[in-house]
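Starting off, we have a lone chain in the form predicted on its own, written out as structure tokens.
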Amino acid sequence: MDLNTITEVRRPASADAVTKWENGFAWLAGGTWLFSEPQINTHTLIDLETLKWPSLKASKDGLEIAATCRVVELDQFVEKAPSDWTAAPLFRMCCRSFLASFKIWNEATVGGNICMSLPAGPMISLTTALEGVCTLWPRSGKPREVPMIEFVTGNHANVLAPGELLRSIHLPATALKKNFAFRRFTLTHLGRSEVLLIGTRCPEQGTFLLTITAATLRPVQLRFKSVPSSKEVKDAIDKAVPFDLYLDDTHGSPAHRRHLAYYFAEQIREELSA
């Protein structure tokens, strides 16, 4: 879609060059949402492509994902991931949980999906389940780090201040070396996720982590010292997810989403206890 309100496109050599933020400015990464509908309040686009951030940097400490990393790049990284990163297949599972065509897939960015902060954002599901930490760059002041579980605060809401930029997401090696289980439900084969749950278990300590997304307005994460019982999981879900935290839209009712959360949580519990 042509954006007829845009009067300027900036291509800075560094993010520091954008010192003053005004209403009507917008960061441009993949642009798959930005160009999908009118942006009547936007007059200036600031293109992140010129910053040339490396998309993916693997090290012994984990994986740094640039906000500008294309979804397709993350999907293809699975074949290059270190052999002891047992959770790496989650990248592909979450990348293929998009409600999007292959054209979108090749342009959409990880950071864009996270910053949209929609409940069904699969990059939110992935980076939260793998205990990611975001690096944020404000327009003034020092960079700050925010755990992914705290980044999204509601449906299309997050902790970003005006003009603040998501620079990267770091996934620690300790999380990437965990065993995992993945469950997702959609009303149609290629539909938007009604619920997406990911469980991980540490092979050494046996700690169990359950992440609930898509069903809820924001991600919910439950931690256990070991694999819990069925009752412990259900009780923990009830305590952490009040009924009004479940999303209510055309893709599913709160009651159905809660039912699926119970159902898939039990499947994940059984799979990771094996």
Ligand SMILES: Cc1cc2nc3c(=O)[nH]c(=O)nc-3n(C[C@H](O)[C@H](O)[C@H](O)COP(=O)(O)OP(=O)(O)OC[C@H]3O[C@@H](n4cnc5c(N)ncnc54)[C@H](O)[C@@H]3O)c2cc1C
Contents of the next structure:
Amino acid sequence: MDLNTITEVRRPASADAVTKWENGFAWLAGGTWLFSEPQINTHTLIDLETLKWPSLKASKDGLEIAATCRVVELDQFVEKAPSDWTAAPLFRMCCRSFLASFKIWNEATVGGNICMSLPAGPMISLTTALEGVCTLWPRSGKPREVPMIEFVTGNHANVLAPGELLRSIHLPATALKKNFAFRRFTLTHLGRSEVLLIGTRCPEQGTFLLTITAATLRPVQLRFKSVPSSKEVKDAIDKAVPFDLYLDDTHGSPAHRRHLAYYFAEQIREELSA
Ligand SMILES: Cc1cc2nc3c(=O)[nH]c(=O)nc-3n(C[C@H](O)[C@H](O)[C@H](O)COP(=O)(O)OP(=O)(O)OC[C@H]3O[C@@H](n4cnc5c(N)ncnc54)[C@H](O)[C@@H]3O)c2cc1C
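Okay, that is the form predicted on its own; can I get the form predicted in complex with this ligand now?
Now the complete complex, all chains and molecules, led by this one.
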């Protein structure tokens, strides 16, 4: 849609060029959300595309994903990932977990999805499950690092200060080499995720990590030294997720989301026990 409140679009060559942040400024990534509804409080868009950050950098330490990396690029990276990154197929599963994925893939960015901080943000599910760490660039002050599990604080809420920029997300190689199990439920074909759970298991130490997203207002992560019993995993969910932390919207009720969280957690537990 046309945004008739916008009076200026800036295309800086460096993020440092934006020193003074004002109410009414917004970083523009893929624009798939920004241009999807009126932005009555926004008058200036600052385009991130002209910063020309390299999208993906793989090294022995892991994968550096620029905030401006397009979802489609991450989807295609699966074919180029090192063979011992056993969790790489998760990229594709998560990239294809948007509502009507194919419509927004080519424009939406990984960082835009994370900064939207919606419960059904599949890039949040992916980077949290794979123990990502974000690098944030405040408008003044030094860059800071925040673990992905702490980035999203609620429905459409996160730790970013006004004008603070998400620069990149680092996925450690140790997480990329884990075994994984993925479960997702949507009420309609290509619908918005009602529940998205990812489990990972370290092949060497046996540690088990369960990440619950979409069902809850913010991601919840449960860590175990080894694969837990059915009761242990259910008790841990109950302890970490009070009933009012389950999301209530047209895509699912809290009771149904909780039911599915138990159901999929048990399937993941069984799959990763093998
Ligand atoms: C048909 C359709 C289906 C959708 N389905 C889903 C879905 O299933 N799940 C979901 O979560 N969303 C969904 N969305 C919403 C949105 O399109 C996605 O969240 C998308 O990933 C946003 O990315 P973008 O790059 O287009 O962000 P933009 O629209 O450019 O920006 C989104 C917000 O993030 C801020 N921002 C962007 N990048 C940065 C950065 N690096 N640092 C700081 N702030 C930044 C922007 O200022 C803006 O407030 C959907 C939208 C449409 C139109």
